[in-house]
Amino acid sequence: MSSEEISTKTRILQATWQLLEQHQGQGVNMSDIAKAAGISRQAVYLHFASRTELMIATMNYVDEVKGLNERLNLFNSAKTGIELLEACVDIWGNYIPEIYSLAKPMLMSRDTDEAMAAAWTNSMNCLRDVCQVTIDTLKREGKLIKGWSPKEATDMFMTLISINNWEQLTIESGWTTEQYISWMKRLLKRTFVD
C-alpha cells in the first residue's frame, strides 16, 4: 500500500468523522464525504466497498485516534471482578465525553440509517464484551449477587453505563466526569457485587 493510498484513506476517514459531527449524523452521503476529502465518489468506493464499511472504519479510526487500545490496558491489567468493574467505568466514563459529538448523531440516526446502526452495533459489541468479562469474572469468583444470570447482569451493566444515562447525569444534571465515575462505581458495586 503506497503512502498516497494511506493518505487518501485517512482523508476519507477524517472527512467522514467531521461531517458526521457537523451534520448530527443526518444526510451524510458518499458524495458529501468525497467532496470533503477532495476526491471523487468513485475513489471513496475504491477504499470502502459500502457506506456501512466506511461508517465502521470511521468508528475504528476515531477509537485509534483517541487511543482506546492504550486505555484498555487498564482493563487488561485488572485481576479481580471488582478491579475489572472499576477499570471499565474509568475507561468508559472518561471516553464518552471525548466521543460524544460523534456518538450522539449516530444514536439519533441509527433507527433510520442502516450503516449507522451497523457501526454503532459494532462499537457497542466491544463494550458489551468488556461488561460480560467483568460479570463472568464476578460470577466465577462467587461475588455476583445471587439472582442475577450473567446475561441479565451484562444487559443491566450495559444499560447503566449507556451514553443516554451519562448524558442525563452530566449534560442534563450538570455532574462532572469525576462525579459520574465515582457514583457509577458505587452503584455498579451495590448492584452486582455480593
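Could you output the structure for the form predicted in complex with the DNA, given that the previous block was the form predicted on its own?
Left out here are the partners and the other molecules; the chain alone remains.
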C-alpha cells in the first residue's frame, strides 16, 4: 500500500473518465469500466453503490483534477461587471470542452435520476454564484439594462452559457471554441449591459 500504487477506487475513477472521453460520453457501461480498470464487473460495486454514484464520484474526481473552482478564482483580477462577464465566458467556455464527455451522460440521465439531478445542480452552484456576482456588479454600476431583475438576469445568464447551447453551436453547428467565446461575450454584453 505504498503511496505510489493507485488504489482500486482511483483506478475505477480513472478508467471511467478515460472511457467517457474516448466515447464522447456515450455507450459506456459498467462492464467496460470494470474491464478497463482491470477488475470484475461485480467488484466495481464494492466501491460504488450504483452507476449514478460512480458517475458523481467521477465528476468530483475530475473537478478536483481540472479545478474549476481554482480557475474561477481568476475572477479576483476582474473588477468591473464587464470584466467579470468576459472572464466568466473565457473560463467556462474553455472548461466545457474538457468536461463535456463527462457532463453529457449526466445531463442525459438527469431527467430520470433524482440523485444525478441533485448532484449536477450542486456542482453548477459555483457557476451560478459567479453569474450572480456579475449581474449584481453590473447593477451596482448602473449598467444592467432596465427591466432585468437580478433573478431573471441570472436565470437567463445561466441558460445562455449552458452546455446544451455550447453543444448546439460547436458540435452541431461546427463553431470553434474561439467563435463560441467571442460571440457569447457579445451576446451577453448586448443582453445585459447598457
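Numbering follows the first chain given and starts at 1. All values reported here derive from a predicted model rather than from experimental measurement. The term rigid core refers to the maximal set of C-alpha atoms that superpose within 1.5 Å between the two forms.
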query	finding
Rigid-body rotation of the smaller part between the two forms, in degrees	28
After superposing on the core, C-alpha shift for residue 15 between the two forms in angstrom	5.0
Once the two forms are fitted on their core, CA shift of residue 46 between the two forms in Å	10.0
Per-residue C-alpha deviation between the two forms [residue 61; rigid core superposition; Å]	2.4
